[in-house]
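One chain comes next, on its own, written as structure tokens: the form predicted on its own.
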Amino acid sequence: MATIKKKALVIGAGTGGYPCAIRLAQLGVDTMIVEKDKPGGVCLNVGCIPSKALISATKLYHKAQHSASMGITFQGAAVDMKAMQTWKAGIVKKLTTGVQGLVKSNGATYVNGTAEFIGPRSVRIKYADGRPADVVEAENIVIATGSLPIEIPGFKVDQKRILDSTGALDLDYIPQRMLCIGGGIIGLELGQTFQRAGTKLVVLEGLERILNGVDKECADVVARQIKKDGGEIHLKAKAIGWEERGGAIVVKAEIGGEVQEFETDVVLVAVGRRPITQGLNIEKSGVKVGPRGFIPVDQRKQTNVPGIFAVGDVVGQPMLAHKASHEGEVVAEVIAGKKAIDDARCIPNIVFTEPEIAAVGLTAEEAEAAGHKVSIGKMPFAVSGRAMAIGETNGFVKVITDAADARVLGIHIVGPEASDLISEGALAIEMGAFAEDIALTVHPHPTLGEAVMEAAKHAIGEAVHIMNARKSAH
């Protein structure tokens, strides 16, 4: 067993780890990154990228089915899930291969294997190819191990009938019926993906609403769309078990004090994710782990042990790829000796439902709870020329401002291309912009982005294309 000395060791090559390793190498830091599975982590392999590929494909199919009002009809449009999975796999392979190439070309060492601590600065690497293990002694160690789907009692995942997000993304057929346990982001994104392809969708959500944590008005638009497309949503519902009956799955759920049964073909369990620290032998490092498995860190993303850092899902919410990447790059700067901290004012959140939801900053309720009197500007896509021209008028842009000075506190979008529109909102909050800054920025016409400008104008009583309410604080 050889001993390898490195300035930095990154454990995990997901969206937190690989940007960290690349940036470290760019800054001249001798770096090794170790990954037990495939480069790119959950996001590139079984998360963000493959899910968005399937979402985009089924959205195209769904739009083809509902384009008669535009004067276009299609004959024989069909979904071939096996072909779609092959296409999706090609995208994933291209991106993951690219990640490994970027790490190496920037000068970092990429290793396929598992890592476990044997001390605060020492990690044993067991190589995937079976060669003898080595010990890496590193001055700095970055834990970027990500997260896994949470399982619930009575629904052991077998990836055949009881699926988690990974299994759902690999389905090569369209089930007639799907029951989703959990009305959060992952469950609804995947549930609607198959619903658009013809699956009957039933959602069981334990809380009083779907998409908890998202602006309620935005979530309500998605709930209406699910029902319009033939789906069911049952709130305050607790799934308590299932049995096989006549070749079908019968799920039992407690709703309003009564047990109801739902017959389905597959069950998607999507109740959240948990951090991965198991198998790291993390206690040998001295790093403290919180009661829910998350690793506490400071603004430099350093743990309680000097020189050991953690980034991404393993440090807690929000569990988002772009948050992980930002944290990874911050840590690289810190290790390289730069005066860097994670001082991002906001992290945008995107939900690729139908329609899309994107949000950044505070909701009106959160702003009021923080002591602000708020003014709200709103622009519906129903009166947007561009939205009409592409046949997607469902939804709106909502701008939350401080009534005292019109500073932008939050922007919430539900509707077409919300995911691409929200970056303007993130920039506005990051730079401390006022509604006037957005309103006085000339937006090109005809675009969906004009709705952001119009909503900002509406917040200060200057909208042109919708009536301004009498300006008042809420």
Ligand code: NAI
The other form holds:
Amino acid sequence: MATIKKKALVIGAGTGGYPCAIRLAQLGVDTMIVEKDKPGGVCLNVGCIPSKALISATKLYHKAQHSASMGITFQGAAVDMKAMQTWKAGIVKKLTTGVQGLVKSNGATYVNGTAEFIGPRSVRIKYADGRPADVVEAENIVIATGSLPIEIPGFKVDQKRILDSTGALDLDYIPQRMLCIGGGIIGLELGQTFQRAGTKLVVLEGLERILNGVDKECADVVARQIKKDGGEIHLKAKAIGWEERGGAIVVKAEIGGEVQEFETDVVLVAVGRRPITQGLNIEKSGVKVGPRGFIPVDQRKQTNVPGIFAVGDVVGQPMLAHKASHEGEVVAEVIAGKKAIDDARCIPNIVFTEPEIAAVGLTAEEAEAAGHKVSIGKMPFAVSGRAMAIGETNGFVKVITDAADARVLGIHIVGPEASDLISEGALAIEMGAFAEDIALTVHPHPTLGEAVMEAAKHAIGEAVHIMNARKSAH
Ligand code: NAI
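Please could you give me the other form, the form predicted in complex with this ligand, since above is the form predicted on its own?
What follows is the whole complex; the chain from before opens it.
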């Protein structure tokens, strides 16, 4: 066992860890990154990327079947899940190999092994290839270990019939029926993926609404689409267990005080994720862990132990890849001696449902609770020429402004390409923009982006393509 000295050690090569290691190396810091599994973490291997591949593929299939009004009919359109999985695996491989290459070519050392603390600045690394372990003594350590799906009693995941997101993303057939426990982001993104390919979808959500935390009106558009496509959503529903009956799975759920049964072929458990700190021997580092397993950090992402930082899912909500990457890059600058803090004004939130939902900043309810009198501008895609021309008119853009000065407080989009449209909203909030800033920015025609401009104009009574609810101040 050798002792290796490093200026920085990053534990975990997911979307928090690998950008941190790359940035550290770019800043001239002698860095090692250790990963026990494959590079890229959940996002690249079993999360964002593979799910978006399957989502776009079944979306294409669904659209092919619903394009008759555009004058196009497809004969014999079919889904070959095995081929789709091969295609998806190719994308994942390309990206994960790219990550490892980027880390190395920027000058950081990439190691495949498991890290555990043996002291505040000492970490033992057990290599995946079985060679003798080493100890790394690092001046700075970044914990970027991510999160895991939460399991619920009575639904032990076997990845055959009771699936978590990882198992659902690997299905190489289209189940006839799928029951999702949890009407959150994962349940609906993956549930709709299979629904579009022909699966009968049933969603059991414990709360009074799906997609809690997302603008309710946006979530309602997705709920209507799920039902229109033949799915069911049961609210205030608590799954209590399952049994096998005649080869099928029968799930029992308590809904409004009564026990109901649902027959299905597979169950997707998507009730949230929990941070990963176990196995790290974290108590040896002196780092405090919060009650729900998250690691408390300050604005520099430093834990209670100077020189030990944490980024990504392990520090708390929102558990999003882009938040993790941003935090990782901030930490790299801090370690390199720059005066950096994480002062992002907003973290965009995207739900890749049909239609997509994307949001930045406050909802109207949150803005009112924070003491703002709000003025809301809204532009439905039903009157957007571009949305009509691509045959995707379901949804709207909603701009929340402060009624006093028209500062943009939040933007919520449900509709086509919402995920790409929202970056303009993120920039608006980051720059402290007013509705006029968006309204006076010339947007190209004919594009979906014009809907963002028109919604901003609507908030100040200057919309041209829809009736204004209020008079222009000018
Ligand atoms: P989630 O927190 O989005 O939704 C879980 C849902 O399950 C909640 O609505 C909750 O009320 C419900 N629930 C909990 N226990 C239940 C029970 N026993 N019976 C019925 N319903 C129950 O969590 P999800 O969907 O698992 O996603 C985990 C995380 O992954 C999210 O926090 C999100 O940040 C991240 N993610 C982000 C994506 C994106 O950015 N597009 C995509 C996928 C995941």
